[in-house]
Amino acid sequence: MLYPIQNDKRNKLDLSGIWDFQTDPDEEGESNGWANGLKAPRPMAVPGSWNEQYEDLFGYLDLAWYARDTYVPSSWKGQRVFIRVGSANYHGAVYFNGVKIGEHDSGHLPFAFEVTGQVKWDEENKVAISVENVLKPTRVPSGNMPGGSSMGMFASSPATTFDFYPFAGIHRPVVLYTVPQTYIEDITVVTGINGPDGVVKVTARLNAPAAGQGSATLKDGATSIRADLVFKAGMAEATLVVPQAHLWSDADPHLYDLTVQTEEDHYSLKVGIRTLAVEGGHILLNGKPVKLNGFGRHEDFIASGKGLNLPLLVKDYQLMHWTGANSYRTSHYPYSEEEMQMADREGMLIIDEIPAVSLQMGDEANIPVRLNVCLQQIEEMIARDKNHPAVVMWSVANEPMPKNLNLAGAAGGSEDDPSAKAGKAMLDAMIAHAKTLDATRPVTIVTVMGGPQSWMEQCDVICMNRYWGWYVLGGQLDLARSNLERELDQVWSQWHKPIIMTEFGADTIPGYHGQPNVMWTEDFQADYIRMHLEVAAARDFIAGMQVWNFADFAAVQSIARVGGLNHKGIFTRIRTPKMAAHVLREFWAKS
């Protein structure tokens, strides 16, 4: 899961660009040799969602093929060559010079396969990748559920269980990269604080159970701290003590340069020295309470869909800083590695979430297979993102759904529902798995309005999605306020853990105003957001407020989604601020 880099020991060739593309609704491509070239291709941008690039592909989620030719530089001879796909949603299979190299289930996370034995030197090589995004009840997230979608009146087309468009395609870069024969396969960095000093524990793993010598070096300007690494059975550990450490925080995101070196290889990454803890109603960053104020977001934009869009990434960070936000959740899947690097650099506090959105706990027959998928997603997400100081919490599910959901019963769904017990067993197993893999960060699930409160029990931090004043008591902000206050106080009294409101929001048509301020107007959204921030400000145990959503985003077509968009954005899909953006700035930018 180490991010591919270029240095004097490693090479990297980004294959992003215009690829050949062809749909394969009859699934004939493999048997008909499409891995060696497509029969009737058209151009397709990689990275990018195919649904946004062609009108006739808007609703297409079945099998499709990408192909392109590339030289592998002759200077790479003698090294091991890999192909890596940053994200193929949902199932991707990779072919190199006609040979199927491997496949991967579940989008939003990278996968790599060695192709050294298939490389043709001094001539072009054929790269082909097949991708399909069929909505299935056994997948995470699920679709085409028996008996229809749990979204009820919201669902139409496609038949998702979740409220965002299921974009398909290769969404992040495809790269060829090399490593030496014996190489650094993984690095784990755990930081601590001892008085004024920082403590950086480095664990390195080689690709083979080899012995040997190495080093770990931490640099900050002219300062350099070094420790020896002694590899036994391919593993080595070292602890570096940093006098008068410059700590990483959202207000001061200071980064050190860490280099792990062996006789054959070396790898460098950015490191932030910081600690995390949960105490009473507070999340502590470097021993001091911190509020996670910001947004739920989506990787979503016109033309690129969920494809990596670097100018948009820079723009979005500028807008988040403008509001005074210091955090967001990767709703509802791990975002790109480039975004995690940006968060480290810019001081954003990230709740990192696997794609387990709207897990259908009433569909007990499919819980075992979905649990295995979720455990895989947790492992891959933590392996990829564990060294980012910006990642301060793992979320293993968003809005898991009991069989019988009663939004009006938001103070706690029925524990008598059999799906409540089955759901708790699954969610507890997922939380425990994340804690086993990483004991340094809090773990949570993000609860649905009306869901069983027993599902909160194992969470380190209580994360709540609540829509008082919108889906329940719509337009009645006075009643919504009193119900929200009552529920927040009850949950705190029950669990005595920090609470983050990870979703609250109101759909808003940009430019639509009213007097009085009725639902769907910018004025109502501004009042709605202000009410929630006032409620939170009066409660010290509220550890963060994350508005749903940062920007309007593509959703399923339904009578509740005007123009196929969810309009709860504080900014429009093209990033124009609505009135509520100025309310956030009023509360956050001065604090």
Given for the second form:
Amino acid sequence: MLYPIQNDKRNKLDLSGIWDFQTDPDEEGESNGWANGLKAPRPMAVPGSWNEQYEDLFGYLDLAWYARDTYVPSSWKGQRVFIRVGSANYHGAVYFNGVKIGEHDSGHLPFAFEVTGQVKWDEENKVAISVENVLKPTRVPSGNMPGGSSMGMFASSPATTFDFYPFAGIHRPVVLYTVPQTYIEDITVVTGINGPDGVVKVTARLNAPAAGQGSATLKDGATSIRADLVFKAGMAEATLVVPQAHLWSDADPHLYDLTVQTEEDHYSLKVGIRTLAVEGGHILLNGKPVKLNGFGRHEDFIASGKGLNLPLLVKDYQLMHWTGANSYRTSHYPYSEEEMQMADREGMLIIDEIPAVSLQMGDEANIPVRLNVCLQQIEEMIARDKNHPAVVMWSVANEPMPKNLNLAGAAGGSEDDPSAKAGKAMLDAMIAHAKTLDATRPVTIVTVMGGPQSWMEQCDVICMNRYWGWYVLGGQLDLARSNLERELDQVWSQWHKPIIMTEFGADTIPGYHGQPNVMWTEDFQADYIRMHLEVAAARDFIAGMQVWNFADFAAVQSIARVGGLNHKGIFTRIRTPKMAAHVLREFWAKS
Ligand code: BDP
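With the form predicted on its own done, generate the form predicted in complex with beta-D-glucopyranuronic acid (BDP) in the same format.
Starting with the chain above, the whole complex follows.
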């Protein structure tokens, strides 16, 4: 799943813009020929969620159609033409000149279909994409669970199992792109270090089991290193040794340009030379311990919803740098490819997560079908993101849920419950799958407070979401601190693996203050964050602290989500800092 690029062998036409749009609640579009044009369209931006572009679409998650016309340049004749959707949430079906050419399940991941045979030259071509985001127990993430929501007092509308608004639509660019007849279908880059030298192993795969000659060239300014690629049955491998390599790190994100060339095709991508390892309580980047300090985030903004928003991306990076953060998790789904490129360039250490948020292990009947979806999501995410130096860990689940949580004591819920056993089997299978696909990065699941500790067993790094002082012992920061310390020390002594606190946070209404500092005030959030960072600073095995959340974000409507927002942001939804931002700067920006 190489990112489409423009060069002299390949072409790319971005279809982003204002498309025609029409809801199809009765699912009549397919039989009524909507693939050839919508009957009563209104304008809709692509990329973008539809929910915040029109008031009447806010709660709409059922089927809807997007359509537009496009020329395909006749200079493309003789090449293979594909249509690619960066993300359609949740189910997308693509029609080209009235013909259904493919469909894809699961949002947040790209899919592409060949349309060479359907292209009309010298006239407009009709592109239509139908999308729906109906919440179902068989989907990942799930909704409309049998027996009601698992969200307890937070349950409301729409009936998600998760705490963010289920935005629907085409969230990332739709592009037409071309490749030569025999083309480079995949490239895998694995980097290593040997003394002062960098070692870059390049594996290339063609779309056909062809033989032939090619090359891999790594460039850095005026310096270039080249190796031959000899294709047999469509596969070739080369190892490039880079003397005195300029390594990639969060502090110095140096990138090389790699070009893979065959007789017919060539493809270029950025490469960062770096190694990753886990040793005792440390994550090692290029052999040295590194701490992952930053945030859990969301793709979320006014009007664009979960749609790619490039000015916002640049601004968010500026704000994260300002706090001194060097890391974040793509909670709770893979973010855009453009964002992963930004992370490479800006030196952000990314925990890359599939959309498996709140897997309900109590609903055992649906575990097998959901496991298959998760395995597909793991494959698609790793295929898409494996060459990004910024991606330092795979997360295959956020807060998988047993039937019951043991919130009072934390540090481990019941292991006897059937949902604990079924959950462990599912999670172990997911971790194992990720490890077979990529042996070079640690794999983790992000654990819920009060869940079974055995679920951590196969994780290379322990990731813990904990809400001492908020959901448990709310407002009692002294007691919260002692419980947090006890729990962290217990988990460390049990596993002897690095621990990252992947979530801790407090809802905070901007402008609320309190003396004494009570929950929901900016003062409380600042003290709460300070307490957590102090606890972490005293423990060498804490390999990272990621505050929940970078910014306030849209949630489902419930009595716990004032104004429809989760207010745990360090920044508001429009990116103004709350007091706690300055606490982060104090701890992180000084070094
Ligand atoms: C955690 C979830 C996250 C929520 C957060 C919260 O992982 O998605 O938004 O809690 O309650 O349980 O704010």
